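Read the single chain below, which is given as structure tokens and is the form predicted alone.
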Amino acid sequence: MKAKITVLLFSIFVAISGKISAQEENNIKLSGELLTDQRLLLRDNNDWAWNENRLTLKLDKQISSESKFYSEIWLRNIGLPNAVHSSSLYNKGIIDPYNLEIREAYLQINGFLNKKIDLTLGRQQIVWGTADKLNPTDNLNPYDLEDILDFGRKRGSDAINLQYYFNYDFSVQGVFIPFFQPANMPVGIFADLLNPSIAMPQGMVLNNFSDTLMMPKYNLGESSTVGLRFKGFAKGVDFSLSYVWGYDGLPYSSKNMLTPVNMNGETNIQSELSFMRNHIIGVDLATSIGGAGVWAEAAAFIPDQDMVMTTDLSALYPGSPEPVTQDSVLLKKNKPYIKFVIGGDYFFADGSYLNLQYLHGFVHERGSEGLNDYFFLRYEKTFFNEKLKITPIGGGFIVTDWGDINENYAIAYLPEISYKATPNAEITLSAAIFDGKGDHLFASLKDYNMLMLKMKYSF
């Protein structure tokens, strides 16, 4: 009910805003587009694996030369009906699942106390580097790993931003994030993409596992985010150093509890999940050679201390009179890994583009041992005045031991054909088709090859 009233609230703000923006000198810019995105998998019965209807409103208001407004809200119909009970179908929550989302919400000011001082306030997306979507300084924001397949969103950050400009070329950047925000995980047919597997000890067989999240606490000191930023041009390279003091948003197991259930080895497994403090070291730039943009960037994550798991098998020895607890270090303080990418693009005369990057480290990767190699490969060519898109080859492979390739790699393939019916409304259809051995993120999704169709309408 309150979401439906914020609903009808929010539709009489922007019907009310557009009839007095019409009067002021300074409209109020009201722009977005509509999203259709459905997908289905392309095995025995095709099940839907997608159903996502969005709404995306903009709102962009100039106060003043100094000043302006600007908000990005999500509505949204996702998922498939869940009705498991007669009850349900009272529920059209249930029936038809939807949401409403802040994407951003903030107020820049211009010439903040002095006039080389930009200033902005609230929910915002604040992108650091130069890479195509997959970004190793780009830390700030949280992960928003709802869509798998949507490399590189983040969730809008509550923050204070200041960016001081000592000319047109150099500036200096400090943001100050006072409440921490992990990330949200997969949904749907992707949710269990991201947990690791559990290796039982011999002799021990799951009967049930059960975890308690440890979220920092609510203050300045443990659940606050930190970042500086010196950003240039020069010769024709755009360059930043950057620092991050800030949680890792995926969490890890920091302590296992094991409680035997029978006497045939099924075992319980009571799970604690932490959230790792990082300094996060990033160096990037981007240029220009010989028509074609070249990127590279860098981060060099340091453990602001030990990660322990640490595994209570007290249970199993039930006469001792101390606990029995195992330290597993997963990580060491101070002792850094780094993450980078390198790639580039062109754009051909005959109205092709190509796309390349190599990543080492992916978003849920840690540690020196467990970052693994991706490369990607996108080529695409328009059509008609570019009407017509067509994307045959795209996608990636990866390689997660190169000792033995055979074993431990994946691929991702994904053609695409998009169509411009106008200006306006864009129809593409694409597929994704995985392959791969090993217990790897891509490699697991060779059960989910899928079609997906969606259209898009702005305004």
The other form holds:
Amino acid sequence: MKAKITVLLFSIFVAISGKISAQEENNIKLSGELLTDQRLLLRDNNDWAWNENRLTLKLDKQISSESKFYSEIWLRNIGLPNAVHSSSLYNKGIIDPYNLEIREAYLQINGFLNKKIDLTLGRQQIVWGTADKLNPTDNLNPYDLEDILDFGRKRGSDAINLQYYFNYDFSVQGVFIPFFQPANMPVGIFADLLNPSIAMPQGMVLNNFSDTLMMPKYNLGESSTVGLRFKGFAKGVDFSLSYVWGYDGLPYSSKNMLTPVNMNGETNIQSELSFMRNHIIGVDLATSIGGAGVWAEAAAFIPDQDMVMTTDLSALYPGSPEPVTQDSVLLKKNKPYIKFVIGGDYFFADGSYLNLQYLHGFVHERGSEGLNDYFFLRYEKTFFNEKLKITPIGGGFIVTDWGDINENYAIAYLPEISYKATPNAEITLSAAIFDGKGDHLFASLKDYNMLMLKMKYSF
Amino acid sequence: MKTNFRTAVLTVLIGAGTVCSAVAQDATTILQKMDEVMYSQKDMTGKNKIILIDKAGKQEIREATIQQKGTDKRMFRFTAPASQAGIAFLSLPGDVMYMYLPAFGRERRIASSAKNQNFAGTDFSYEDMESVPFSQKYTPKLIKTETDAFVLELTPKVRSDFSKVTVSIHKEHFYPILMEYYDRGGNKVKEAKYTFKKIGNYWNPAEIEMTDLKKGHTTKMQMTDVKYDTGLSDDAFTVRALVQ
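Next up, the form predicted in complex with its partner chain in place of the form predicted alone?
So here's everything in the complex, that chain up top.
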């Protein structure tokens, strides 16, 4: 068996080397962007809400006519100085926070082993789905939720990605991601947005909350993700069927241990956070009807096992011979929930563009009962040969309870003006205005209305 | 006498009918010959330099590579400026169009209504960028014969933003020299000036200068490194090729 694997690996190595060295070309292209993204709150003293200065470097080397290497790196200064003590002044990382991120770094070989097979190896973004940014079927890369207003952004995954083309119209894609990477959470003023509120039992007050993340074990069986997608084009319709067996990148609370601190009811909670593995079956399509672009996408999430939250109250009953626990089933193994999106767009002769989407189930929502309805609309118009773009209408309307809309809704209004000062320099001025009632993510942003300025230079 | 008069009128009418038919036939033939000149090659590859010139004369330059097979398969990929490099468009039969944005990471189907719009900020529409023969889209009428050119009036066969297009066609080589586009109110809104050069057996539009008369904005599209009939495979016109 070991010998067979060695032979197989050797064959793959020979195939890769052959493709790469076939016609070595010295074609290296370095490009990138310089971006500054500044946001300030539209209240009181106009506190700074976001400070990001990003240098994106893209290296694209065409190795041969059939292979290339591509990498994308972010070098960023993000956040504001967080100096509290004098010792902070000795730490540049606190005064001037920065980070380096390898977004992508992969080798792509077209016609690998067979002219109908493409292989992409390394850190890569694998985007599935036909909808506009909101893709329920896109579940391979971990969510990058750092900037909650840039929803849909993902990080690259270290993956083996093989695509086999039956012909020009039909293909099948297999993806293997050896280890699990969780989503990264929002930062800055958005940091607490995705943290669930904690409902304490009657008579108790939360004193301290701490948690432990229960990561899957890093071995092939437990931490890997597998994806399979069949893609086709027939009768003017692009469609695909997909399957993913992988983890939800956002953790859930699997165990909460309550410990009383004093007689006033103050209680500490120690929580264990786990990641749920799902079977995800997806379907999507896109076509053009009467000049309008139309798309639809749906994904059924089937938990690999019951998602249970155990509350341990043993510390409250010290005399009890048995542990006192209470189990709540959050999601049932045999009860799938479906997220979907339906949308369309239209280009008008005067240079304006309309985009509409209805989404059932946002990125962080789970379970049939927990999925909300989102209506997104964007109308934009370009002027002066696309130098100036105005988006007077952009944003969404969210309903969290159709039975009581007046108390359970959210509105996000995101108008934007962007101007290309030179072919490579773009300035964008936009606003984010939120309103709503209830405990929805966007409704809770109503204290964070902001003005945003972005400047981007491409080179 | 009355009979003779009737015969004479009938003869004149038949004669006029024959002349009209001959003129219509000629217009159709001329337009078909223009289509042959423009679209007879099996395939074409080349580089495209796009010069945008605004009212004040300020210029912006974009560069792209272009591949075309037959009249209904085309791949257009921007190579400059940096902000647009890598953006690619694939046009396939049946109004199927895809766009690839590197930042997006995947292909995106484009609504066919995009055909009404200007192509990537130029004065050319997506429709102008297509290779659908004119004789398929328009009904021609010969309105004038000049020293060097036939002038045809083209009426769209299906609903269009233009009420008519007039085209001057070179008498000897049958390539277009000038096209003028009229809106539904009969106003001239766009004009395209063509400069053709012979490459091998084919006449090549070395430069097309399209002017939007309302905006006073001009786009020059210059073709270089043009190669015809290199045996381009259909593989080059697939979503697989678009995203690579």
